[in-house]
Each structure stands twice: as structure tokens, then as C-alpha cells.
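Only one chain is included here, represented as C-alpha cells and corresponding to the form predicted on its own.
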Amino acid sequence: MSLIILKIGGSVITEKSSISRAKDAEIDRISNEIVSFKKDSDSQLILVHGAGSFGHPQAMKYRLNEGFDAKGAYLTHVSVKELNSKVLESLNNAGAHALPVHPLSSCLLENGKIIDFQVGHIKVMIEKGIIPVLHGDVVMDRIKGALVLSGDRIIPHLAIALNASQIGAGSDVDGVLDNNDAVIKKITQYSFVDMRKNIKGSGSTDVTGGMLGKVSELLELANKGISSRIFNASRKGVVSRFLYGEDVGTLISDK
């Protein structure tokens, strides 16, 4: 039985630039496009989404990622906490069963690397046919006390450890951009060293590295083997087409 891990942005599902504000229909499409797989498919998933305005403004605001506060973690894990709420709502009212799994419950980093992640409940959650729902969040680290770890860092270890099979992250954009707005379709460890610096960056404030930093993530796992898409998730069925298997967006592949 194949495992797949979607990962969801923060820009698809929350508005970037207010504050602690949910895209609720949004929330609710991909929700309903996820259940509607399921049906058809006996395809293991795990969620993964983004803080988006759920959790950058916080971390911001504390400058978490320059120093600890613990008052700063504290607000910033209490908010990208209610965007997941959302998230496992909307899921189990489209008829999923859906369980959260709070990184900073979980998981522990060194000088900002991830040394400890703790995956026995996840597979169980997954061998009785409930969708583990991750998310951005702040982890404590023990030199620097906490730091904010990204979605986007948290897919390569959980596809690894778990032995996953195919790897999307959904965005708001039809995949990787280069600076004439083109998409391009297929990106290298080899073809990334030209074309980094025609990559387009984000668009709003993001404290995790934008699509730069997703793309560098995403090609430490193709090293190891393990293909994945970067798509638009902000298109209806998209994330749907993704999950069939299509070809939509970015591959990010070792050759």
C-alpha cells in the first residue's frame, strides 16, 4: 500500500497578508477533494500544511528565529494550533477521519536540525485509516531554545522515516516560476545550480525560505531517491489530479 504526504501551504489556505485570517472555502475544496481520493483509492495519506498567516506574525513579531522568547512560542504554537483546527473540522466534516500532529509535541532540533521526530503514533494513526494532519508550528531546539520549523522541512523526514511514495507540495502559484512567470517543469540538483537565481521568490513575508527554501528541501530528498511535484493547490482540482498521479507542476527528481 503506497503512502502519499501533501503538503499544503499557508498562502492556499489563509490570507498572507492579515492576520491569523483562514480561507475557509478554500479549506473546505481541498478537503472535500481529499476525501473524494480516498474513496477510490486505498492510498495511505498524511497532511501536511502551512502556518501562513497563522503563525509567521507571530514568529515575526518575537523574532523567534533570532533568539528564544518564550512568551513568542507560546503565541505563535497557539495560532498555527487554530488554523489546524480548522483544517482537521473541515476534514471530518467531508467524511475523513483526521487526527492533529503538533511538531512541537513531537519533535526536537539542534541548532535548527531535526535530531529527533517521533513517527510510532503517526503509523499507527495511519494503519487504522486516520489522515495524520501536520503543520508549521515552533519546536523546541536545545541550542536555541525554539525555533520555527516549516512545513516544508518537516516532508523530507516523515517521507523518509516512513518509506512514502509520492511527495506534493501544493502552493499558490503552477509550480516553480522562473523570472519570466514560466513554469518550470523539471528541476535537478544540476539544473538547480544555473537556475536558482531565476526563481522567483515569495511574494509575502515568509519567515521558513519561501520557494527557494522548498525547492532546496524537496532536492535534498530526490538526492535519496524520492521524487515530488510543486503545484497549485489554489486551482480546483489540482490537488485532486495530484494524488491520481498526473503530471502537474514542478517534478523535482535526482535526474
The other form holds:
2 protein chains.
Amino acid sequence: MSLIILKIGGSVITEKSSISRAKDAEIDRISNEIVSFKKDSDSQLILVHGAGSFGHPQAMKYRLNEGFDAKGAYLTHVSVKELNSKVLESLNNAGAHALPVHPLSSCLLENGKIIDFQVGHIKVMIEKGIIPVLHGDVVMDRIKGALVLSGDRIIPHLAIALNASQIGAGSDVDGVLDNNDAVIKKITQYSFVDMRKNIKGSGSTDVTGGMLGKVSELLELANKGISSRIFNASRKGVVSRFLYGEDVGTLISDK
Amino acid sequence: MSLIILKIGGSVITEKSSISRAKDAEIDRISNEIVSFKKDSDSQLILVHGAGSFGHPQAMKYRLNEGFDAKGAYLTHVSVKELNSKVLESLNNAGAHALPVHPLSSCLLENGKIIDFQVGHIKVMIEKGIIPVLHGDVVMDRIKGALVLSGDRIIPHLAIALNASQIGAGSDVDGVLDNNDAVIKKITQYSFVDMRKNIKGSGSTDVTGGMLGKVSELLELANKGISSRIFNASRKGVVSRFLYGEDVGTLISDK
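I would like to compare: after the form predicted on its own, may I see the structure of the form predicted in complex with a further copy of the same chain?
Full complex below, order starting with the chain above.
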């Protein structure tokens, strides 16, 4: 049984410039793409979504990554859970069976590193055809008190613990872009060495952190046999095409 | 550092005869009693609440304890989480720092038995002065798919894993009653042998299941050195008196 982990970035499903504003129509569109595929296929599926304009404003206001703040942790968690509830409602309305898994309740960090992430219940969910839906969240940390754990950081942990076959990272760009804004079709650890400097934004450390960091993390998974694709989930039909195994966005693979 | 685990029954904070109707004023009253104590004391505190008219109607409609039902599991979880959000909001408004821990996200059953319940994050919360708030919930089960796990079943597991010093079980009765409706002040494993038949309702297995079962479970904890009290949380001030160590309701102890 193959397991796909699908990440949908916060920018795809929320208005990043507002506070706690969801793109309801986009959430419903993606739910329908997921449900159509799920009815066709016996692949297991886990969905991880970003927080976008839910959670981030609260996490910034209370400076959660500078130090522990109990009220900030509470308000951030309430906000990301509100977005998660919308995603769950949309998926279940579209005909999927989906259940939430909140990182605050299932995960523990030590100095920012995941040291415990329960997956036993997630295993039972996917075996039962249920889509577990996780999200970026505030999470307790044995040293720091509480920190923000992004959806992107959850993915590698789940992928290895549950032996995923493929990862899809849906954002609002068409894939990994080169300096001419063309999508790089494929990256392997060998091609990455030369290609690295041609990746758009690699000159500015700020922008790079995002895409170069993501590619590096996904290359590590590729070395363990878990390939991934970075694609544009804001374009209609692309999530569906990824799920059906089509050649969308940038493939990150070990061969 | 002493740890108190406080259970508040679903009948105390919800209208049991309605569907999904919270007793908001009662929730606020109990929050205030908890917060006043917490400001006075450096005791650590965990709150576990029942589901009452949240969750139970959905769990019954979809017969969750007869067999797996993904939609029923989803709707039950959404409902109990709604009640949990109200409790959290009330506590935080009253000035406590409180965070939710959802059993669906942190617990795994096998044939109804808890085989995994993450407590690492709960430990960090209580060390930081945060009140973790758990609740009766639908939980994944490796054999049965998903089952309802009551707040009462969570307590012994947490008490042992976190080495609690005392447990308070707040319901809507004044304690363990004898056949004359008088509160039995104290039960030990030795007194229980003779007292058992005098406990109100012990003739009818139906009613008994509740109180006798609860007393038996708490006696097991008493044998491990964790005493508990069963008291009436619907009466104003009794939660507070329990927290301050007063002699309310029925004490269940090993000596």
C-alpha cells in the first residue's frame, strides 16, 4: 500500500495579508481534487497544511520564537485549529473521511528538534481509509517551553516514521525556479551541486532559506528512497495531477 | 511539587437532556474557583472534563461502540472539541494559562485498552504552570478502528504516568452515598469489603456500574498511594474546597 503525504502551503488556503482569513473556495477546490482521487485509488493519504494568516499573526505578536509565552501559545493554537476545522469540514463535506491530528497534542520538541511524535493513531487512520489532517502548530518544547512547528518540519518526520512512498509540496509557485523563472524539472543530489547557484533567489540568503532549505530537506528524504514534488497547488487541477502521478512541478529524486 | 488531577463530569458543565448545550455560567464559576486556587498555590493541575451532551448524542447516533464509523468519529470529535474550546476560553478569560490536549491526537487503544498515551507534552505544560485540559473523546483503536474513551478512563492512566498526588472527581452528587442517601466519608480497600453492599444502587447493576466501578478504579489508585475524592462540583465552592485540601465528599484512600 503506497502512502502519499500532501502538504498544502498556508499561502494557498489563506489570504496571507489579512488576519485569520481563509480562502474557502480554494479549500473546497482542493478538497474535491483530493476526494476524486481518493475514490479512484487505494493509496493512503496524509494531508499537512500550513497556517498562513492563521496563527502566524499571533505567533509574531507574542514572539513565540523568542521565548515562552503561555497566552501567545494558546491564542496561536486556537487560530491554527480554526483553519484546520475549516479544512476538515470541507474534506468531510466533499465526501472524504478525514480526522484532525493536532501537533500540540501529539508532539514534543527539545530545543526545536522533534523528539516525540506519536504516529500509532495516524497509522490506524490511514489503514481505515481516513485522511489524517495535520498542520503547523505551537508545540511544547522541553527546553524552550513552546515553539512554532511548521508543516514543512512535520513532513520529513512523518515520511520516515510511516515509510511514505511520495511527498507532494503544494505551494503558490510552479516548482523550483531557475534564475530565468523556468521550472527546474528534476533535482537529484548529483545535479543539485551544480544547479544550486542557478536556483532563483540563491543569491539572497533571505529568499533562499525558503526554497533552498526545502530542496535540501527533500533531497535528504530522496536519499532514503522517498521522492517528492514541489508544485503549484494554487493552479486548478495540479493537486489532482500530482496525486495521479503526473509530471508536475519539480521532481526531487535519488535517481 | 504536588500534582492534582481534577475531573469535572459532563453533567456538571452541560445540559444532559439537550444536544450540545453547555452550562456556560457553571463553566465560568468552576474556572474562577480553579484560577483563585492556582494563584494561591504552586500545585500543578490537570483538568479532565466529560462530554455530557457534547459528543454523546453523536456517538450514540453512529453507534461508535458497536463498530467503526468514520463519519460518526469525526462528528463526535468535533462536538467534544467544541465543549473543550468553551472550557479553555473560560479558563483563559479567568486568568489561567490553559492548553487543550485532545485524546484523539495523543492516545491509541487496542481493543479498548490504552496502549499509548503521550504525556511528555503534558509534563512540560504543568512544569510551565499551564493547566492541560483533556476530555472524553473518540480515539483510534488498533483492533476496533475507533472507540469512545471517557474522561474517567483517562484519569488512572495520567495519574500513574505523571505520579499525581491527588485526584478529584467532581460530579453532580455529593459523594459516594449509602442506602440512606448519606455521604460515606471515607472508603479504604478494607472498609470497602463490608461497605460495598451498602453503597446506594449496588442492588441494581445498571446504576452501580457507575459508582461502584468508579470506586473500584479509584481504590486501585489508592493502593498505589494516589488518594482521591468524589464530590459535588455542581455546588458552589466545593471544587475550591477540594483544591485547598478540605474534607469534601468521599475520600478514597489506602489508609
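Positions refer to the first chain, counted from 1. Keep in mind that what you see is a predicted model, and the values were worked out from it rather than measured. Definition used throughout: the rigid core is the maximal C-alpha set that superposes within 1.5 Å between two forms.
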With the core lined up, does the C-alpha of Ile46 move 2 Å or more between the two forms? no
Could you check, with the core superposed, whether the Cα atom of Ser216 shifts 2 Å or more between the two forms? yes
After the core is overlaid between the two forms, has the C-alpha of Phe37 moved by 2 angstroms or more? no
